[in-house]
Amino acid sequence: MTPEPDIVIIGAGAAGIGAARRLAGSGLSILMIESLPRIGGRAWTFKTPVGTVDLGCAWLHSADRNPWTRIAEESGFAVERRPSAWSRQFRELGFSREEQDAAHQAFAEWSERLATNPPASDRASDALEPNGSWTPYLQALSGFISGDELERISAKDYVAYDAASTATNWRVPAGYGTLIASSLPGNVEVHLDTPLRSLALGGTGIELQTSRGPLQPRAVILTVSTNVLSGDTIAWPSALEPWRDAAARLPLGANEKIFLEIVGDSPFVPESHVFGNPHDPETGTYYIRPLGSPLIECFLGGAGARSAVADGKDAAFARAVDQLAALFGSSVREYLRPLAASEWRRVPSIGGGYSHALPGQADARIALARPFDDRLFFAGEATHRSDFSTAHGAYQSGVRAAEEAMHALLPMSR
């Protein structure tokens, strides 16, 4: 490895490859370390025996607006522009046109409740109808959309993301992982499988511990996650404590998938989806034959998210598998085979899904995204202010923090 270079991106996912793309043509020497063997991060195109499967990020979200989207159409990927089918209940199996009408009604009422008469403990279920008939409902989308349920969620934070977002969703049939991964400038010195062990700060140095030795560059870009910059598996200087407790402010939710192949001429039907228990916070919600491949995506959120990864892939397979037998009859088990899933809550270089803001915390995401010394400069989807948990808000973060870096770093810049 380049011992001294100028800058050190610690992260090889959307915002360290943000970061690397801004920094191109700047004239600094960039290093990338990845404690990973891969490139992406939460970004992951899998590679199965019916073809590929993201288990992390794979939607364009504000599609209309996110650069990864201008940047999939001009390296030639793709972009799969068809509305999506997750506003639809197949043939309305165990949830009737009326059930959904009125769930629908509940979240759009509960929405506006956060927007317009914020709760004053700024906790997102304080804004729930007391006993409300569609409350675990309500709670599995919080799963879906945040991690975590409602009563550790910030309607401050919510409502800013909520109020960013087009609701344009796309998709990159190749995968979205493998358009992150391949973004990455070739000329970036990148170094896979290099954990970092500890980060020190002399008088105006920096000093890198990692697998393959010692780095000492004169800024870092730091694009680690909110659980490991809060955690313990790095040693961090007592300086960053301040960031180290706005990442804590700002954990990582539990977001999980679990893939089930499709095998013999079954009665699923391509781009279609089910929700798997309106009631059970706990429940999936299935894409089914996404693009018409033989599969089954299951998306599983909060507690159904750590029930899947407590009680391990084959638990979670079976209660996929009898939820989608509910639904559509036991004849299907026959049709239903395990495929892939992911354990993000178990990977020590993540350590879940992505961030949501405790009540009150929102704006640790400000704190989270202030550079240090003109030295050390924070990225990742966690210090965007209304596009976080997102690959494109990594990716914008990462930019920001490049160009923080340049303003340091090179005079001529300001």
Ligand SMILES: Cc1cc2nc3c(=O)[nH]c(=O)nc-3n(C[C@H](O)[C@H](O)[C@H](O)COP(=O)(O)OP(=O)(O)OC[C@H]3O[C@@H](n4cnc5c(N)ncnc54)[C@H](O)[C@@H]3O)c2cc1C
The other form holds:
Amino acid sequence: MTPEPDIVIIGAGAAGIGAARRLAGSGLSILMIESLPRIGGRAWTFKTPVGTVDLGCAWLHSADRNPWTRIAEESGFAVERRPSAWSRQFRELGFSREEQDAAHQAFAEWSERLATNPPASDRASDALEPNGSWTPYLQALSGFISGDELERISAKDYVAYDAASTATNWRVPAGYGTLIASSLPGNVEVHLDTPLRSLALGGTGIELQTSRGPLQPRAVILTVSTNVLSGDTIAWPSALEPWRDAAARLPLGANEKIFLEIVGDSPFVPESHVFGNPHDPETGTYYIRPLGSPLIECFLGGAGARSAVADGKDAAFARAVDQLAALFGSSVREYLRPLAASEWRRVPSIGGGYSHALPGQADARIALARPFDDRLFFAGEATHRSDFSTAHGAYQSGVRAAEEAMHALLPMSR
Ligand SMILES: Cc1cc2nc3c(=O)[nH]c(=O)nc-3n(C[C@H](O)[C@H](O)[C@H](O)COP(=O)(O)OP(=O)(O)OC[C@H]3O[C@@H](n4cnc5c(N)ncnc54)[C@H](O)[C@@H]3O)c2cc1C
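What I would like now is the form predicted together with the named molecule, since the data block earlier showed the form predicted on its own; can you produce it?
Below is the entire complex, every chain and molecule, led by the chain shown above.
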């Protein structure tokens, strides 16, 4: 490893790659270290015997202003602009048209209350209708959107995302993870399987201890998740307590995916969707044969995702098959086989799905994004004020941190 580069980027996820792309051509020497044996972090297109699946990010959210859309187009990746099937319940199975209308109305009214008459507590659950019959449905949506129960979600933070989102969602058929991983500039020195073990602040520079030895850069761009920053896998100096405290107020929720292979001549229609059980806050939501592929993607959030990891993959596959059998009839069991499942919560260098602010803590994103002493710059999805929890927010945060580092190290760029 080059022991004294100008900048070390910790983490090869979307934020680290955004930083590396912005620094390319700056004249500063950069080196990237990554704990995992692959590039991409929570962007991971995984090969299965029947095609690839995105275990992490899959949708270009706010796609019409998402920098990854431009990068995809510039680098020759196809972008699928067909609208998602999320809002339609296939053949109204287990969720009648009237019920769907009522559930969507309950969500719209709750969202409106959050935006126009937010609860003084900043607790998103305090905007629920008392004893509302669609509360379990709204809790399930909170799991998918924020990874946690509404009692633990800041209304202000939720609204900031919602107001900035353009609600345009596109896909990259080759895989969002493939796009992100292949976007790291080829000339960046990257060391995979190289966890940072400790970070110390010397007189002027920064001292890093990694599994492959020490590094002494002039500056560091830190992109690790909030659970890693607030946890104990890395030894931190006490001067970083305010940043670790901010990270603890922006925990990762729980989000996981389970994929089932479809075999034989099944009744599953391409690009269709079912909500498993709209009355169960732990339900999965099922995207059937996305882009025609022979599989079903089950998305879990909050309590449902926590149970999937705690109970193990076999139990999670069985629960997904049971839920589909309850909707389509028991005969569909013969067409379904376990294919792949994520366990983001168990990956020590990640620790969960994506960040949300706890009630009253939306401003922690601003606190987390502040540089330390023109030497240490913070990036990662959680540092974005409105596009947090996404791959494009992560990318933009990396670009922002890279510009801060350039201003600090290259006075001419001020
Ligand atoms: C199930 C799921 C579905 C999602 N769906 C979408 C979606 O459809 N669209 C969307 O936009 N977003 C989605 N997201 C969110 C998106 O994937 C993330 O917001 C984004 O990828 C985060 O990028 P990042 O660079 O901030 O963090 P990360 O990807 O976590 O990158 C940080 C990197 O730092 C590394 N690291 C940690 N500790 C160390 C250490 N000690 N030393 C060295 N390296 C270390 C980690 O291994 C990791 O690779 C989803 C996430 C999940 C989990």
